[in-house]
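Have a look below at one chain only, the form predicted alone, in structure tokens format.
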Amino acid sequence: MSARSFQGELQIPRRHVVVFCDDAFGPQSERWIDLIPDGRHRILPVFDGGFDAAHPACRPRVEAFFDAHSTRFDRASTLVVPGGEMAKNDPQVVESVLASIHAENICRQSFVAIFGGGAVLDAVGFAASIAHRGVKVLRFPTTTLAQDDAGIGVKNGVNHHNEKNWRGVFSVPTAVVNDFSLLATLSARDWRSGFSEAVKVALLKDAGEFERLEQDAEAIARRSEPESQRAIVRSAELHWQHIVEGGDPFEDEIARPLDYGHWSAHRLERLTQGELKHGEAVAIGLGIDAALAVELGRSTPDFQRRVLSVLHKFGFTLDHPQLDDPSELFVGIEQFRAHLGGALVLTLVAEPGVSFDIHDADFASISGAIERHRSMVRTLQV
């Protein structure tokens, strides 16, 4: 018999829905409940332990809400998991979610409702995605970073082999419900952390939005609602547009522009053993990448100063002792190269809204960029 082959394209439609509201479990609940398929669905609420401790009234209110809507939801026992980067570092977090999914009879027509920051969304979402080959997920992000970036993405993952997100999958949530009321208890540090990602995506995609962030940074740092909510919505929209309309939602291509500023950020997180939060590390990473563009002759010191100035207005600390040894940070370049599959592509920005890719970065240029970055940071502190 002659050799035969079969070829065809699989079309797998997925809707990626992001909803904004001020009280997801009050009068505005219909905005997301209407996205749930008809019928009664088993639902497993999972809470970020840090959020649960800071916002103790939320969990009983959510449980009462699901119970009151018993024609739509059959509530399982709530699970509380550690928050922060521990959620991604401790394998027991994923195991505890899998155990609850099994014990509470959560099936592929059920939902896992996740309340937490980006790390908990990642870890719990990863567990849901590997149970029964995929349990449906509702995300309720509880940090600025999760609402304007991490919760919008279609990725889940946990850390392994001392590397960020080494284990992970692509999985589109049924809905992302950005409830501004869930941000009320954030510390000043956690509040500002999300806005480094807003700066990142504006630099990549919207020069006008970057200018608006320059104008509004101090008001946002004071937590003024109009400016803060507008910036969160626009950042989420720009991230969402890249995923839905950018042509590469599952990152089959090598270039990953949304990782601008992240090769060094991920390395700094590991070097500081989580002492630097993701958003804080990204702020430093954006500064280093802006300096690298200047070092390569593709941008200007004025652009670098604008990037550092807006981050400084948000309240970020833009230097760290781990930058004393550039060779330690340079390891992040090789880790990023491996993450991309062996071919290095770094997306940099020449000016707001104008990006370019480089395919190599030697130690001399990286160490020069770090020194350039630190030198300009010192001028901001005078």
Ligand SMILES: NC(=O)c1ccc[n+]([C@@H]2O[C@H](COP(=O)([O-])OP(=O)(O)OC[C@H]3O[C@@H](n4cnc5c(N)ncnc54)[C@H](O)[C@@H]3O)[C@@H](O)[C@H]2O)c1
Given for the second form:
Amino acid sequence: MSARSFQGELQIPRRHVVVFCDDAFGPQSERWIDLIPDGRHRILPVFDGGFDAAHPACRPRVEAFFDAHSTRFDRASTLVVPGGEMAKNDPQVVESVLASIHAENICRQSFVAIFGGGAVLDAVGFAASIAHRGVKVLRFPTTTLAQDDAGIGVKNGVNHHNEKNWRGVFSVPTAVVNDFSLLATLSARDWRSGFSEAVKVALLKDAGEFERLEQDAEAIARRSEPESQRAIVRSAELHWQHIVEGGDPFEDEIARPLDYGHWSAHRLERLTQGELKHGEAVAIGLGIDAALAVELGRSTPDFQRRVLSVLHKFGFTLDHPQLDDPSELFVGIEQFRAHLGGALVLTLVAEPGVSFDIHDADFASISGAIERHRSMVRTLQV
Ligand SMILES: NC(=O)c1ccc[n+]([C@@H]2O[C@H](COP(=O)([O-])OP(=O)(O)OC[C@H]3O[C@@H](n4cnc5c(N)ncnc54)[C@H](O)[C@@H]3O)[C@@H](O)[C@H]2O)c1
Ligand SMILES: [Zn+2]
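Can you now output the form predicted in complex with the named molecule? The one shown was the form predicted alone.
Full assembly next; the chain just shown is listed first.
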């Protein structure tokens, strides 16, 4: 009788490489070009339209660079896609990337080189990972949030059914190249947005880093380079460590610690139809979750005040009219539960570096937390 069942471990090793530099297309290009497998590869540059408009010199320079390195790269025509959340809301963006991949003969050994904010990285990365069941990706993140969080993530996706990231896949890029010089043109709001994620990951994993952010927040808000770059690198490293060393890179477990503050942030982004940017919504979400830990008797108002104060120093607005109706926000809990697969696990923080999970969140505690959040925010603003 022959065996009728088979089982074994699949080993699928991946390297997750993140490189920082000041000028990825000058002498520092060696830092990332050596990561490309030997041989000549077809490469399709895809640019975030908002970044392209703000940095008109970048695209021709990148194209000239790939042409000058023609022993390594065979450049396809650059595609420019709309920047911002539109890239994830409009299915045409994914379609246009798939069309370019097809028309430009991008195969599984070719590269899509993505220049953009977190939204464009998510949407174009998604298209690249479904074409031919995955073509290779180089990421060149162009926002603070993309450099310190989104570009490090191994999630790619777009919004669907009026929900964030409903359609998506996990895949690991060949390299993430964080070039600080690309950040110079960010608006004040987009500059600030990356630092709520830095606060988030510090609260979860590194009390010393949280203290450092408390000290440096004003300098970072002024865009002082040493403090800003240090904070971006550390946030990227903490996100990277979680993925590479945390034991659950593709989120098979239900718990999703890096989504601290996100159940309400994702809901707020939707309720405000994108008027709140992701990082701005995360700042409010962190405040609400800090208040929730107090509401549940697991943390102290002192901790809540520290969280709100550091976010306030970065310049975040921590209240929003959408918080008037807690029942609208509460829907975010149900959506998060559904997204996790039916069982709710919310990671909260009791004090910097100390987190805990809860498995239920009733309406009374959520509305109590929102009220607690808003009343402490009012004391910050006087
Ligand atoms: N995949 C992940 O793990 C992960 C993690 C965190 C966040 N995200 C996603 O990232 C997105 C938010 O990303 P974001 O904060 O980078 O915002 P964004 O991508 O929406 O970009 C913000 C704006 O800045 C413009 N822009 C980009 N670079 C610029 C530059 N250098 N100069 C001037 N303008 C520039 C864009 O065109 C856009 O209008 C959300 O969709 C969020 O869900 C994904
Ligand atoms: Zn986020």
